[in-house]
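In the form predicted on its own, a lone chain appears below as structure tokens.
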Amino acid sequence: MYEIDRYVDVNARGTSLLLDMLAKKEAGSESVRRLVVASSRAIYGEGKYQGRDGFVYPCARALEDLQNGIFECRDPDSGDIATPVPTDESSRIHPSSIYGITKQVQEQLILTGGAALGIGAVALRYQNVYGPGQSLKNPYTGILSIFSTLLLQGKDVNIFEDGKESRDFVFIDDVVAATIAVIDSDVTGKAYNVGTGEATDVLTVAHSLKSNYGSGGEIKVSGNFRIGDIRHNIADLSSIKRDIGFVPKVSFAEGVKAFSQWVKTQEISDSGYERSVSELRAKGLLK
């Protein structure tokens, strides 16, 4: 939330420069036939929920609820606790972070620009991607990297909220397969979710990693929370299955095992996690 200019510069301006080159037909641009943008589930914000009278789209959770240990989202109409359901591509777009806003703009730039330039364009809304090759030194690449580094250093893992917050973790091999399938297709002007369609909570992630490594510190549920975090994330894959024929093949259990085996071959050093936590606290974003 505090690198606003960097997000805008890379995601929005970087994309505008690419489209500008294509519009001006600079060297090599005339041979471009497809544009596939790596969008993000972050554009949905909290995503789709079942409320008392139908589907609802909760906004940011109330600080008072979080402070009282009520972490689930409420139906914005009734105030009751709502139930998360898979979020489809026609769901409301309401990003809850600067990053999400810039990814929404980037996606719209590519889809609109592609149509204007006569280039087939597709947006892929990747869920929480993980797998061999991801950075173990950058604390912003995801909790699997953070937890792995902490566990292999014998440090405790601090789980935020109650550990039941969930994400749709999709293995890199499935992401690559979906991306290639879209590149090779004739579909244009559409956006697709790329995930597993299954939610995995953070406690399950932590215990799975600890089991695969066979060592590490304790897993502790702290009740801390970060301002702006979403609670749940589940992708509806109906569209990409129907239009592209993509079906994920790697379960979380299989993927986390492959990831853990790769991590064991890497040099484990400071991930910067403690520094990132200090930054969040200093900016009032971690409670």
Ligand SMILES: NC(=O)c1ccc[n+]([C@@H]2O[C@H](COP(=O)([O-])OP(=O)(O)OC[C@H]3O[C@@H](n4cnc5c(N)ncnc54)[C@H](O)[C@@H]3O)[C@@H](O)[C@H]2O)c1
Second form
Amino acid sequence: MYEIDRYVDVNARGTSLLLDMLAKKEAGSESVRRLVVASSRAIYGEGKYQGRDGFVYPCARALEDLQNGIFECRDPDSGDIATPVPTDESSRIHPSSIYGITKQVQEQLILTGGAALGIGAVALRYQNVYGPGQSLKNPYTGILSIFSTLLLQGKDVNIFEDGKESRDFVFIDDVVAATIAVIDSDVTGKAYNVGTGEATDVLTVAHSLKSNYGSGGEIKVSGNFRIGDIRHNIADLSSIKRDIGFVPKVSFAEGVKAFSQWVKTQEISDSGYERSVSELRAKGLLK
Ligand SMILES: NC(=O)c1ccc[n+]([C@@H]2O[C@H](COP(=O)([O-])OP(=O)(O)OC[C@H]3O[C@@H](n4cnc5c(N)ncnc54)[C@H](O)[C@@H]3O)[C@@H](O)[C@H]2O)c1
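Right, and the form predicted in complex with the ligand of this protein, after the form predicted on its own?
Then the entire complex follows, led off by the chain already shown.
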């Protein structure tokens, strides 16, 4: 939530510029036959949950709950703790971040603009993508980079909440395979989740990396939390499997091993993580 104007400018206005170029048939754009937007699970905000009387879509967790160490989401109707279930594409779209809002706008621009221009457009809602080649310097590229940098420097890892928060981590090769399959298909005007359909919690991520690196850094659960973070995420992959035949191949255990092997070949420098934590604290977004 820092560079709000820049997020909107790059993601929304940048996409509108692209559509304008296509509409004006600029720069050889007549040959464009497919548009695939790298959408995000961030557009779901907190995803789908089983509540007392059916499926629910919880909003931001209450500050009081988080301060009392109650990290799970509540059913907004009954107030009971709700159970996460795989989030499908028809789930409620209610992004909980500026980034998520810009991705929702970007997805709608591409799907609506593509239809108007007669260019087949598809949105792929990537889950948490990771793999060799990702930035190890940018603290916003995710916990695999952050934890790797800390552990390889022998530093401790501060795990937020209770470490049981989970994400659907999808290996880059699977993301590439899904994207190519969609480009090669003739499906149009649709949005698909791309993930593994499996939840991995943050403690598992940290311990897997620590063991792969043989690091002496300690994994410490702090109970700190960030305002606006979602608790869980699991993608429902039924649609992309049915329409495109895509099934992910790489388990988290395999993927994290390949990722760690690649990281070991890289020069490790400051990830900017400590700086990003200070910025969050200064803005009151980290408690
Ligand atoms: N990494 C994920 O887990 C994930 C999940 C869902 C969606 N996505 C989406 O996938 C896309 C790529 O994300 P990534 O994680 O690979 O990020 P990244 O930061 O590794 O790559 C982004 C790329 O965009 C380029 N870029 C940035 N600003 C630009 C600008 N103003 N003009 C032109 N190019 C610019 C950067 O140079 C970089 O090559 C993004 O649209 C992101 O929203 C990523």
